[in-house]
Structures are given as C-alpha cells and as structure tokens.
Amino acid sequence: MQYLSTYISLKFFLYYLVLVHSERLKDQITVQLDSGKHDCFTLLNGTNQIGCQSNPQGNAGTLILVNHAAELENSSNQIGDIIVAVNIEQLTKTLVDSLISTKSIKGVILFRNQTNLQRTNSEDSSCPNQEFSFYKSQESSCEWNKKGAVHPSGLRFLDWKKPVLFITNETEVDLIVNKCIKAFNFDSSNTSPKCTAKMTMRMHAAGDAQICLRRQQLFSGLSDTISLCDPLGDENIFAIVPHVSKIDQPNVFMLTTRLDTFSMFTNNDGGDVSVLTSLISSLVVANAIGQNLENFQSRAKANNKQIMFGFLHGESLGYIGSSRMVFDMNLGKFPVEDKGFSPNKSAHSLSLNDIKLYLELQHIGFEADLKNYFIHLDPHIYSKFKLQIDQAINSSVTGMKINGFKLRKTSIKSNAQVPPSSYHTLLKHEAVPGFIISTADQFYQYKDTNSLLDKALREDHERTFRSSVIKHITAAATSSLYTILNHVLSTDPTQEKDYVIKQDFIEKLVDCFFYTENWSCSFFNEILNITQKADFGNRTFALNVNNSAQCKTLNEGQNLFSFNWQFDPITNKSYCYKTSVYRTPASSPAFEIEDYDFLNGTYSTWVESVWDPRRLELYVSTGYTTDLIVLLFGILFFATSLLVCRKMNIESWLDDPVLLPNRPEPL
C-alpha cells in the first residue's frame, strides 16, 4: 500500500506536467537562433586539420561580450565555462590567440557593427599560398597581405578546436548582446541568473586528409551513406581563339584570372576584389574580341598565334586549378584527352612550352583616388626574355595611360618576387615569360583579400563606387586588350578600330555582379536561366541544326570544338554555337596519383569535412545558490507528498472499488 501511494503521487504530478504544459519543457526554456548561415567548418590536408568543431553533444557556456584580450582572463576566472561574443572588427592576433588558447572558452560568436565597417579583415595569411610558392627559399620575406591579415597565419588556417560562427541578422545580434549578455551577464556574481549559449557544430572528419579518406574508404563497403570528407574541386574554363588542331602549331598568349576565394565560414559570398573585378576585366576583353571574332581569327591564323583565356579554380588554396592544368599538360591531356580522331578534328595537346607570353590580372581596384597599377616580374625570367616582355609591357602601359591610370614596373632586383598567383605554378615547371598587373606594390592595397567580408562593392548601397570601378575595369581591360593585339596580331593597338571596349557591357556586368541582390539581374537571367553555359564562340552555319538534340550530335567524332545550343538575348533566338571552349577538372593531382605521398607538399591535399546541421541555443541558467534552493524545495515537496499519501485511504482516493477488487477476477 505504501508503494502504491507513492506511485499515485508521482503519476499525478507527471500528468499535471504533461497535460497542462503539453509543450516540450526544453522549448519553453530555450531560444534557438536559426537565421545564421555562416558557420566555421573543418578542412584537412596531408599534415593536419584546421577550422572549428564542437563536441558531439555541443559546447555550452555563459555568454560574455569581449573587446580586448585582457578582458578574457577575469571573465574566465569568475564565471567558468564561457561562450565569447566579439565584434569581428575587433579581432587582432592577440585576441584570436587568446580565444583559441583559453581552455574555459567553449565557443565564439562573431557579429558585426553595421554602422562602423572597417576593412582589415583578410582571413588569409600574411603570405598567401606560402607552402606552394616558387620562392620557398625566400619565404621569410613574403608579406604581401601583411596589412590586411587579421592573423599572420591566417584565420582560415588556424585550428580553433571549438565552434565559431558569424551572425549577420541584426535581430539575433540584438538578442545576444542586449537582451542576453547586457540583461543578465554584466553582474559577475555567481548567485544571479546567467544567459547561457549552447553551440553544436559536429564535424565528421578528424586527423588529416589521408586518415579521413582511408576511414571513408573502409566504411564505404558497409554502407553507401557513410561520408566523412570530400576533396576540394571544381572546373577550370579555357577559351582558345583561334582553335588549335593537331595540324596547327601552337603559339599561345595566355590571359589568366582566378575564379575562387575562401573563408573559414560556410556560404561564403565574398570576392569582390579577390575575384570579381579581375574576372569582369577578362570577360570584357573577350567581349571586345568576340565583337569582331572572324577578323581576329583570320589575322591571328596568319601570324600563327592564339589567345587563350584561362579561368582557374582553387587557386586560393594551393593553386589547385593551375597545378591540375600543368599536370594534364605533362600527360598530354590538355585541354582535352586524345581520343584518336583525325588530326583536323582533334585538339592539339598543349604544353607549357607552347605558352609564349603569360599575363595575369589581380586585385583590380575600385576607389576613385587609386590611380596607380604595378607590373610584377620575376627578375630571372625578365632578364631572359627582356625584349619580348618589354614590348608587351609598353602596350599594357599605353592601355592604362589613355584611361587616366599609371602602370609601372616594380623592383626587378635579383631577390624580387611576383605576388602569390597562378604564375608561380608555371614558373615551378618552365621558364614562361610573363608578368602580373595588380594594384599591389610591395603589399596588397585591399585589406579584405580572401574573406567573407570582401564585399565592399556589394555593400555600396549608395553606389558611391560604381563610376570609379567602371573606370578601373575599363583601364585593366584596355591594357590587357592592347597587349593581346600587339602580341597576337603584331599590330599597333592604338590604331586598331575593330576591337573596342564596350562601356555598356561593363556597366551590365558591374550592375549585375555588384548592385543586384543575389546576381538576379535581367542580363544574367536571360542567359543563365535558359542555357547551361555561356560560351565564347560563333554560331555554326549548319542550316539543318534546328534544336539542341541535333546540336549535341555534332560533338561526336571530334574534340576540337564544343557545340552548344544557346539562347542569344540580342536576337531572342537560340542557336547552335561552335566554340573552342574547354572545361577541365580543377581537382588536385594528389587525388589522381596512385599512392601519392601526402606529406611531400607538391600538390594541394585539402579536403572538406562533412558536418551535421548546426544549432545555437540560448537559455537562462541560475546560479549555484538558486539551484540549491530549488533542490531543497523539491526534496521537501516530495517528502510532504509521501506523508500525505501514506495517511490516505487508497479506496477513497480513487472512489472506484472496481479498480481495486477484493479478490482476483476469473480468467
């Protein structure tokens, strides 16, 4: 009878909780923040792992607001486990090192003050891609990103060993800073309630790239759903004009820009200056040549020369795209693999020896008061090909000058270096003559290189920089175009009237990339929503090609051209385009070579960890004294319930004698 009384007492109490308060108790006492999309994730290479992660059950701690490293020691000593909220503009090397090394810090929440936007937030190191530099013996003098790097080793390349996320939603920032930290946590006593955060960001990979891939391979035989990490990779794009078949002699001018940037956070949409201004400049040059393509092709063929536009992917993380290009060249598989077609239907396999001049655009600017550009040369290459390079430089200088910009050489002393660029990959394999055009002199002028915050133009809501960025792109494109015309067509570019930089085309690209939300402009929608890819080429004259299926069949039996059914927004019709545009893998050769040594440092070995959806929860936790009072009250309540139930007559409590029969019921 005593046990039954206790059971009824507890059951009545549980029914009260479940029926009267049917909402989950956890949902009543926690607030989950869901709008954030920028979570720090883990990368692994051949030697270690970098990035962020939480314990599988999550990391919890009292939320505090920190502006300086000195504030951390007092807070951790007084409070215990903490989650630190810090304005990303306040990050310094000292503060970052403290955030990582302080054991009581269980997680970091970064936010941004939208009213005070500073631009010194590069997540790259002081010397980008240092491990893959052509100048490894001089790497101590490499400080190109010194002015912009928050940490000399790079925020992206640190192993935080704790969850880190970046919140941009102003409502959630206000909730964390004002309604949580300032409302509850400015009182340092342990007796007062505290606003606590729990961060759950579980990563599946650990160790290094080779360990992760080996584990994944072992699990693959057990289940098709096991995935721990994925090698970084994408596609390179090359356009060669005129085309080069096996019966032609390659003599290539290569104009290069990269397609990628990075951040330690997911959903990175930065890259205004790291990528886009240079990319737009190259596209404008392609457009200028494409407006009079047949004329350019015939004159270039007469000179037995070609222009190759190279758009390389993965360059910011170990020159993945350019190293794969050179790897394929050495195997005789660039730009396409030989399929045994007849010579006039097969693309010529290009090598580095076929590249007679190389030009790369980098960090094309946007500020109105920035008028100086610089030419970067390798001193040994320059001394070997001085006449050829000087002739090309003269054309580049002229193109800049007529647009009101100055372009001059940087130091060509024996210890001079070209800045981190795809050119490093070529120089490690062959003495290719070339140079870099950039706003950087000794250091990068732009301080958000490779960062989530590389959005100076897309955050230019008043369009302050629109006219100035158009001028910069016009100058860079004209400079590049003049260099191409001089080298490929052997002509004085100032006298050429057939190839003109189109201002309206620049304005369309600038408005679409920088001043339209999510790049959803009419110009892009007309092209990208109708066709899978926009190619640089001309319409075929095959009159019987009336649809995409017929166009696709023209790709059979040859690999010299790519035939693509595309929409033309000018005529509002679709055509079968005949192009010499090639898409090649931008994946590291390290994952192609059997039994590759992941420790030798020749190729990039980055893999990205698979992760579970992250959770950020806020709740108010009481101090030790309050917890003790609640515990004692609970014990007292439970003891009182036992005494009351013991004195009760169980039959009168239930008021139903059927529930407690005097004798067993027959079966």
Given for the second form:
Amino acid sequence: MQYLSTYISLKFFLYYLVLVHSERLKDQITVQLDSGKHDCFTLLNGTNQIGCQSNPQGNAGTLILVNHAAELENSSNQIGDIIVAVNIEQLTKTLVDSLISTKSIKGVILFRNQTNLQRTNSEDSSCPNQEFSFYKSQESSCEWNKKGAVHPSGLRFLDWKKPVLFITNETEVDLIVNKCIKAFNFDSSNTSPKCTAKMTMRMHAAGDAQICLRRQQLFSGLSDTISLCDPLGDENIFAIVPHVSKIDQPNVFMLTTRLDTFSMFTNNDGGDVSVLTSLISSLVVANAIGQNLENFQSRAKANNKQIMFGFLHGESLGYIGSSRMVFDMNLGKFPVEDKGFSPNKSAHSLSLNDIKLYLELQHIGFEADLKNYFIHLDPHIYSKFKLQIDQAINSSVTGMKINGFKLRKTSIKSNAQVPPSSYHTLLKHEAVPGFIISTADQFYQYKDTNSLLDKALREDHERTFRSSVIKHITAAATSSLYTILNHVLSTDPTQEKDYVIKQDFIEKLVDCFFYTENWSCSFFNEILNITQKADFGNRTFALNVNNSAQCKTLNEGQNLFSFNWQFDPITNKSYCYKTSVYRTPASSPAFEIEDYDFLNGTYSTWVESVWDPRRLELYVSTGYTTDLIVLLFGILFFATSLLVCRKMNIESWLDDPVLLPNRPEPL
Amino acid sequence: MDLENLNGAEKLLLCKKYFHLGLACLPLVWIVNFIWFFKYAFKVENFPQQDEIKKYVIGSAIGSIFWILILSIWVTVFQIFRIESPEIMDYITFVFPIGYK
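Now the other one: the form predicted in complex with its partner chain, given that the block above is the form predicted alone.
To see the whole picture, the full complex is given below, headed by that same chain.
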C-alpha cells in the first residue's frame, strides 16, 4: 500500500508539472504573426478577378529579402518555393511583374521601414477609371496618374495569384528581417536549416463576378450555405438648399466631392488627398451657408435656384455612386422614390437637365509652397456654354485670389480632357455645363492617390502642414462659395460680408480628420453619440418636438424633408432638425437591372470576395532530404522494434508486483 | 451465404434474381453477380443449370462494362466543360469548388 500511494502521488505531481508548463508542440515550433491587418484581398468584375489568392492550407516558402528586381533574379535560382520580403516603397513595375510571373515565389510580405519622401505609391492605374471614361472612344492619351502609379495597370488591378501581406508592427518586421532572414537565410546555399514562412489568406470567390454571384445564389438552397462574394455598395449623400418640392421649379448648382478611395489591402485608412481635403472644403462651404440659412433660402427661392451638395461614394471604382445617381434620375427616383404624397410634401424628382452648373473639387493640396490650382473643362461643353461658365470661373478665380492662390484654366485644346471624376458620368448622358478645380495640371500633383499610404497629413506628427492645409482648404472653400453665391443668388460674392468661411470650423475639422488618432476627437464623439446626451430640446422649426421618437414620426407622410434628432455641441442640447438631406443607394445599376450583361462595360460590376481569416507563421525547416531521412529512420526503427518485441512477453510487464495475488483469489 | 450449400437450381435462381435487380440501373449489383458466379459459370465441371448461369453472368459482365464506359465518359466531359462554360454547367453542379474557377 505504501508503494501504491507513492506511485499515485508521483503521477499527480508529474501531471501538475506538465499542465503548468505545457505548450502545444505546434506553438513550440512556429511563431504566429497575427497583428497585421493589411492583407491583399480579391475583387471580381464581369471579366476577371484581381488581387490575391492562397491555397486553402497556405503557401509556404523560404523567406528571402529583396531590395530590387536584380536581386530577385539571383535568388530565383534557389530550388524550392520562396516567399519574398520587400520594402513596399521599393516596388516598381519590373519588380512587381517579376514577383507575379515567377512561379517559385509563393507569397510576398511587404513592410515599411523608412518613409520615402517622393511618395509615388499610388495603387491606381496611369489612367484611373479608364474603362468608364467619357473619352474612351477618343484616341488621345490619358496619363493623369502616370507619375504616381507604381504599375501602369494599377497595383490594385493586378491578379497576383499568391498572398500578399503588409506588416506594420515593428516587432514582427524585426522578427522577419533580423531574427529570421538574417539569422538563417543569409547564405543562399541549400544546406542548413532555413527560416520558412507560411501565409494563408484563402478567398472564396474565383473566376469573375457572374460566376461567383450565380454560384452563391445556387448554393443558397442547400444546407451548407456559404457566402462567396458581395457586390460593392454604400450610400451617396445629397443636401438640397432650399428644398425643391413638386410645386417648385428646380434649377440646381451641384457641388460634388467623392467619399471613397481604395487599396489592394484590407483596413485601408489612406485617403488624405484622394478624399479628405476636398471633403473638408465642401463641408466648410456648407457650414458657411448654414450660418446664414434663412437669408440664403429666401434669396435663393426668390431667384428660383438651388444648391445641391453631392457626396458620392464608390467613385474610384468605376463611378458607382454617380452612375447610380444618373440611373435613378432616369427612372424618376432621385432623390427619393415617389410615394404619392401631396405635391407640397413630395420632393421634386430631379433629372440631369435640372443641373444647370456642376463644380467638382479634387485633390485639394496642403503644402505651403503650392500656390497653383487649375480649372479643367471639356472643350465642347465650354464652347456651348461659354458665357455661363466664364462667369462662374471668374467668381472661383476671385475666391482663390483673395486667399493668395492662383487659379487658372488649363489650356483648352480641342482634344483636352477632364481628369477622371464624377463629371464623366454626367457627360456620358447629358451636356451639363461644369468644371473641375484641382491641383493637377497635366498630371496629378499628388503621387499617392488611392493608396494605403495616402496619409501624408495623418503622419505629419510635427504638424508642419497644419497651417498650410488650412490655407488651402480656406481657398478652395472660398472659391466654391463665391461661385455658388454668384450663380444661386446672382450677386457679387465679394459684397456678401455675411457669408464667411469660419476658420475655427476648418481648424476643428482639420484637427479631427488629420491630427487625431483614429478620428476619435471630441467633436465627432459629440455629434455622433446623440443618445448619450439629454433627450430634451425645443428647437425645431415652428414645431414643438421634445424627443427623438416624436422627431422620427415627423418623417412619415412626406418625403420632402428628413427630420433628425441631432446633438448640437455649441449649445450642448439636442434638437429635431428639419433638413432636406437625402441618402441614396450607391450600388451599381448592374446589380439592379434584370439579366444585365456583365460583359457590357456601361456600369461598374465590382464585387468583393469573402475570405477566411489570414494567418502568417514562421518556422525553421530543414528541407526535403532531412525529412526523408527521418522518415526512413522511423520506418526502420518501427520494423526493428516489431522484430524485437515478438520475442518478449509484453503481458508480464503490465502486472503490478504490489497487486499481483500470491494465490488465486476466490471470486 | 455460401454457394456450396445450394444446389444447382437454387444457384440459378439467385443469379437470375441478381441479374434482374441490376437492370434497375444498379451496375454494382451486376459486378457482384459477375464476380460471385464466375466460378460456377466457367470453372466448375458441368451441371444442368450451368448454361443458363453462364448467360446471366455474361449479361452482367456486358452490363457492367457498358455502365463503366458511360460513367467514365460523362465524368471526363463534365470536368472538362465545367471550367470552359460555367454558365451552363453551374446549373447541373452540386458541389462548387471554393476559391477555384
């Protein structure tokens, strides 16, 4: 009995040791790098797929570090699969092409350990949105983004057929470069253990959008419903001041900016110049008008004109928002569907010939030494509406000049083109007079538009550009405001002393968008967290509404206004706001039209693939021959032990000497 | 069931039953029939029902070969055309590959 108790207590002590210090064998061999959130994903359109794909079990290969394309040729002599680690700012067309075409490269890991001040990182093509351009049939060249594009077809639009991950975490980059590659893989000889990486990022969709959507639909009846892809879509936002009901006559000035940018990587938060600077300028104009709302509304009504602020989504991937807007206009569903309410409670459905002037802001700048802006016009439209456009341009130029900037027309040759913008969608359907204000002259001034790295201001931790970006935004906003005042109120904008671009509002927005981590500034938190503040307020507009539920009910029975319960940070109270702000769907008409031919290039057909969670693991492997030797040794050992054990009487080993009875026990 | 214990007439009955069962599009039944009764149809010395058993065994063999041929051709054709023209083939596919065209 004494032996038994010692035996049992020893067993439990061993269990304790093992459990406390136990680690899965897999964790002892591999290192998981899972803090990365920028992984290349797949998009599909009517004809092909773009982006990355990995095997379901992952792509494994020996890690090598590459600095430029020449090094890659030397390393590709290595036998076996390799995974390339390269600095993202060293990507060039030749390097990218060899990374894609070399079959032995099974994956790419990108990192960034120095900031390149040249910043030519655009993932867009040399001619953005070329398939949807108004000038597609013309022979003239389109090279707007030639100086910024990493690859002329656009880095986003390549089919890599292998996983590509972008690692930002310093520790992980150090692990990969120093502790893995430099420690194990530095000599390219085939001996010795090599550091290997395994990347998994499996996409569910393949082929093209039609195949994927059809299969998803056919799957849906079966037990194991699995999602393959989703069409891209979001919402456009329009604000029409003053409101246009069915009994009013529309004569609309449209001020447009886009809301979206793209990257080949997930969790993209780039877009400083692609979106934010022009978006802030437009918001600032709205604020200036909003400070004098009654005055503006009465004068505009008297003049029978309106301003429509358009914030369009999905523009960078085939003009999704603007093409849907025009599609809805043609169906009479813009800005809202007709619900049969009385004419003074229904919004007037607008069409393209109600837009009498169009202005789009693009690529508003931020450097102190950049003082030139350009007006882009379509030559035929300009010759048709010369007087009207020239008058508008004069106001824009004045607005810029007052702020110390120079705005001039680009040279109007007969084959001049408007840069890629939502204006193209309008021109395809109707001759709408309008122009674009941009820092681009013949090429884009900014070379990292539509890229993960379009964060020049977000990374400006020393605040070098803060005062100059405020000046740029003020200039762009003043220019737009003067054009609006001149057209909508038919007045000399320099005489309108009440309409002021508020500097503190610009500063608030600039600080929130560019200089606050994760956009979590107090201003945004206040206006977004309306339920956390007091539910009482009494400012409506001649209506007595005390809480958000009552405010919501005002939306019924009419579709001219939208009533929103909103917190006002200035007075620290919530009110029911009566607005003529409309949210319209921004998903491509290709998914609305029955039996749409996806090969027809009229509308954008992009869908996004669904993917499995990504994994990146590092481990040291010894190569194929060592594995084979170990296997053979194992088989040999097994065979030998079989032979040996045949001779021994195993059962006698299992008898416990303590418990073995001395004599047969009675049953 | 051990065929040794059956007499000739019972063997014939069994073989016949299996042959008729295989006519209901069951090629595996025919293959089983062929293998099971092969010895008694060709290898054993003559007994009264052997000729008829021979007929059924050969019939099963022919039937199995026919089915194997048809199914092989169909599988090859399906796999080739599934990738080439997915717009038609997707409607007769039951399991879709995920991540592959």
